[in-house]
Amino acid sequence: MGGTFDPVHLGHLIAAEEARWRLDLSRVLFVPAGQPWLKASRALSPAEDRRQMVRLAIAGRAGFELSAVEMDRPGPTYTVETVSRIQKELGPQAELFFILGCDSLQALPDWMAPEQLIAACKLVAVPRAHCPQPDVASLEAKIPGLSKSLISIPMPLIDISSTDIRRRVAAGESIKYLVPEAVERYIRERRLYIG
């Protein structure tokens, strides 16, 4: 499961649950985005503190663990770039599945060699609010074998953002029980998100 996670949120971590679940995966790895060039307009944490904040978040819980493979690596990085190396990590009898938000797929076009992220893994992707379904068809148009990679599976539609979260925190307001209670005191303490 990759992402930005600026901050990394509950939502993430149910969607996280939901797929490691209902596909009976082994782990979920979660993987920060260092330099991701489709945000490369937004600033962002320091990743230093994007992965410390996911190191929190999932501590403690089975099944889930922190890749720095984005991180560890300079200048801009692409999921199937990203795929690549994690399968190489794990050797070619490992099976992958990358978990994205229907936001995300509905992306996916404009992506780094989609065709290629879909070769080497399955795509699954989960419901977010206020996200309608995603067109498979159109996207199949446009990148062809996508519905024989794609996995869509049913979770809670929890309505939380990174977006909001920050705006939340810069105006003061409460974030308990939208993030982790590591995370909240993590952002309280660095002054993340502060004007």
Ligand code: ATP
Contents of the next structure:
Amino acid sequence: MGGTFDPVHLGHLIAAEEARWRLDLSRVLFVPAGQPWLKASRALSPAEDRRQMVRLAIAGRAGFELSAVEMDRPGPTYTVETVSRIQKELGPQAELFFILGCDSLQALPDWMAPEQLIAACKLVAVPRAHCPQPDVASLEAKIPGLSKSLISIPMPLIDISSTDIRRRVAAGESIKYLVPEAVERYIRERRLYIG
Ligand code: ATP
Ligand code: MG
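For comparison with the form predicted alone, provide the form predicted in complex with adenosine-5'-triphosphate.
Expanding to the full complex; the earlier chain stays at the top.
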């Protein structure tokens, strides 16, 4: 599961858990983006903070792991390259799935080499609040083969976003129960998202 995770929140964890048990995945790798080119307009929190928050969020959770494969590389990162690196690391017998929310799925035609991505892994799409059902026919028209690679799974709609959490922290509002407690503490201690 890729993302900027700025910060990681319960929506990410619930999506990952739904994919894990429904598809019987042996593990879920959380892959924080280094410098995502699609979000180049916003200053991201330092990679080390985003990585540390993921570490805290999944601590002690067997089957959830942090992968620093994107963060350890300079420059923009592309999911298609990340998946291929992970495949090389794990070997040809590993079957890879990329978990994403429906907002990311809708944006897939803008990603780097989406045809290559869907050939390299299955896409596991989860629904997201404020995001209409993905229009698979029009995605298929833009990315032939997409519907064969796509596994849509249900999950409770979780109306949480990192954008809203950052806004709340800046406004002095509560973020309790939106992020794991250890992540909330980390945000406070490091004074992230203030001003
Ligand atoms: P931001 O508001 O900064 O974009 P975000 O909450 O969308 O943050 P990302 O790191 O951009 O989080 O998302 C990583 C992946 O998790 C994306 O595929 C996104 O669609 C998915 N995702 C994030 N939040 C949810 C949620 N509440 N429900 C389902 N999927 C989610
Ligand atoms: Mg997002």
